[in-house]
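As a starting point, one isolated chain is supplied in structure tokens, in the form predicted alone.
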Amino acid sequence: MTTAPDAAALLDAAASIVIKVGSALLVDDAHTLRRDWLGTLCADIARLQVRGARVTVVSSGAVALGAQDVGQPRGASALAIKQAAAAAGQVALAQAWRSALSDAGCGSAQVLLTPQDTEHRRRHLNARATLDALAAARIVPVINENDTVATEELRYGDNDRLAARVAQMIGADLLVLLSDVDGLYAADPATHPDAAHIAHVTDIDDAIDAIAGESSSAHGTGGMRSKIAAARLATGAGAAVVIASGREPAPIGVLAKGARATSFDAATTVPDARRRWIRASLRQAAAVIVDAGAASALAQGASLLPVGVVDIEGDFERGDCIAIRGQSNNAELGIGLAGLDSVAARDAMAAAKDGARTVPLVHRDDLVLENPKTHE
């Protein structure tokens, strides 16, 4: 019988590790930034960053910042004073992130994003791409939504489930949720101090849900309820979670000692989820047929190249999902997200026939296959 790896063990055996910030943390009663516990966390940060992980960071705190700068106008709306307040606030802590991250010697760059920028396929594709740019660069998103354009009906809600699309988007190992409190309790400690801690979650079932209360924050928006839900997305994508403390300083470093935490187990490899999140999510906008040779690449885990589509059925854009189907008897192989719209891709059919090399129509992480096996 295996023992279920802690939070310890998960963040030492990560590759990509997305770290959450709540503005609590950053932020005091006064409105004022904790830049020396800043400064250990992206301390901690360079530290995994040595040891070769990839590491992303969501930071809440724009609003939190800016309260004081913006007052309350007259005649404003409470909307307009927190959109006003974001866009102040922001630039405090784009630049407090910069300043922390250049002294622990690590490049950083600010990344604001929309839900559409995460649950549209193309400018999902847009933003991956540019974290795995940044990635490669060895520098460090510092990400949080755009509350300047954000409405109620149109938003995340809270940076928990922000940094959960996050990690499901670049494939992260491993989500870091820091907070006010050391992990998921049985109840509420601040009311029940004898409440038993719950160090490991294998599933989150109703039970779970039903022990997660709300945030007591006076600067978050999200609780343990957020967290949860976090966590379902996450897990759900092929990353596990970690729920940990971040009020000591260095947190990540205290949680690599082994620190009481909370951890939930990955749902499935990282490339089974993003593939079972493709077919529950997207309508197939036009169809690809493709040669015996392409149908035969695919099913032994290649990308599928321009050389191998004899026709496209209908028009597209670059990160529509598409059908593909095999020449022979047209029946269905897969489904997936087009590298490239669809006059880019007839173009690339024509060079490749030419024998020029071309880029994926659709790479082999953005593809499901009806039957592998079976498309021979």
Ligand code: GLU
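Bear in mind the structure is a predicted one, so any value in this text is a computation, not a measurement. In this text, rigid core is short for the largest set of C-alphas that superpose within 1.5 Å between two forms. Positions refer to the first chain, counted from 1. Compared with the form predicted together with the ligand:
In this overlay on the rigid core, residue 47 has a C-alpha that sits less than 2 Å away from its partner position between the two forms. In this overlay on the rigid core, residue 358 has a C-alpha that sits 2 Å or more away from its partner position between the two forms. In the core-superposed comparison between the two forms, the C-alpha atom of residue 308 has shifted by at least 2 angstroms.
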Given for the second form:
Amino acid sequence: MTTAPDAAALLDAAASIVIKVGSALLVDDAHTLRRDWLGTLCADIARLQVRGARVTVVSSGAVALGAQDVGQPRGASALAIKQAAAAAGQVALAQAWRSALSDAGCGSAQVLLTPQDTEHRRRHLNARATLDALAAARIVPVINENDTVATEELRYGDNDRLAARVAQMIGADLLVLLSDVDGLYAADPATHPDAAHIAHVTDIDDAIDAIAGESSSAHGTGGMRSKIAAARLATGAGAAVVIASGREPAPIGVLAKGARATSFDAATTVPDARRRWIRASLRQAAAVIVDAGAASALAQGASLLPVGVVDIEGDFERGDCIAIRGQSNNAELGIGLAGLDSVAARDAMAAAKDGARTVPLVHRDDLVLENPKTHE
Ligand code: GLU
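If the structure you just shared is the form predicted alone, then what does the corresponding form predicted together with the ligand look like?
Shown next: the complete complex, the earlier chain at its head.
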């Protein structure tokens, strides 16, 4: 059992960090945005960027910010009112982030996601490519659920879960859940003021679940149960997770100095989690046949480029799982998620023969090789 500096060390070491910010931090009881606080968080984010970290924000607050604008229009269902509030509030939320990030010297972008975008492989690849492009441009994505179109049956439901999915999608190594609690306690601190704080969780077992279940009512929108569910998702995808209080100004700076928090160890590595995810795909009856040069490049950890493809069998969509076979003996070298559909892939093959530069047919992160040698 180790103590709080764990979270600080994780923060220090992480190359790609997802920071989730809860509504209670961003919006006060009078539904007013806490601009000064947001300014200090954005200065924290700028410092992380300066040391080379990739930062992705998942921000709640749209419903809380838009609630007063919308009021209680007659005849509208509770769901419609909430979705209307989210629509109105999201504009204010995005404006606030843009202005605060810009003051801190960072670019910003708004990304609204629904569960299909992270769960469905094709949309997952699209959303990931967008987030990767923003990262390459050093722009901080500010992500929220697309509340206006999400239906009750098909929602992330809370942004803890959305943040975990985002961490999984971009292969982040750290997810920080900022809320109004400084981590997990052995019992609900609302009813057990002396409950012991838990600084470090190596494994989210039944005992942790039981604690989270007990304290779920006490802590804001998401509650501890949803935070532990998110932690389970993210640690299973190879990210470490920190649950920390965001109440203080500059909450990431405070965390880096050793503030009390709960850290969760990653349960696997990002590449292993990704390989499992790809293996769980439904395979299409389609294959690409690659030449010896491409086969050896793949074994070295490269992406599959159209120039190395000699034939394409069958049809597929972008995001489909397809087989990769070697030209020499037709043996299966592995599987991967297609980065192009089969029509575009055939076009790219032809263009590559003419010497054109083309995008990968299967990105290295989307490949699972049969006999990896030095892959990854
Ligand atoms: N998407 C909701 C909002 O922006 C918040 C969901 C949550 O708090 O987890 O208001």
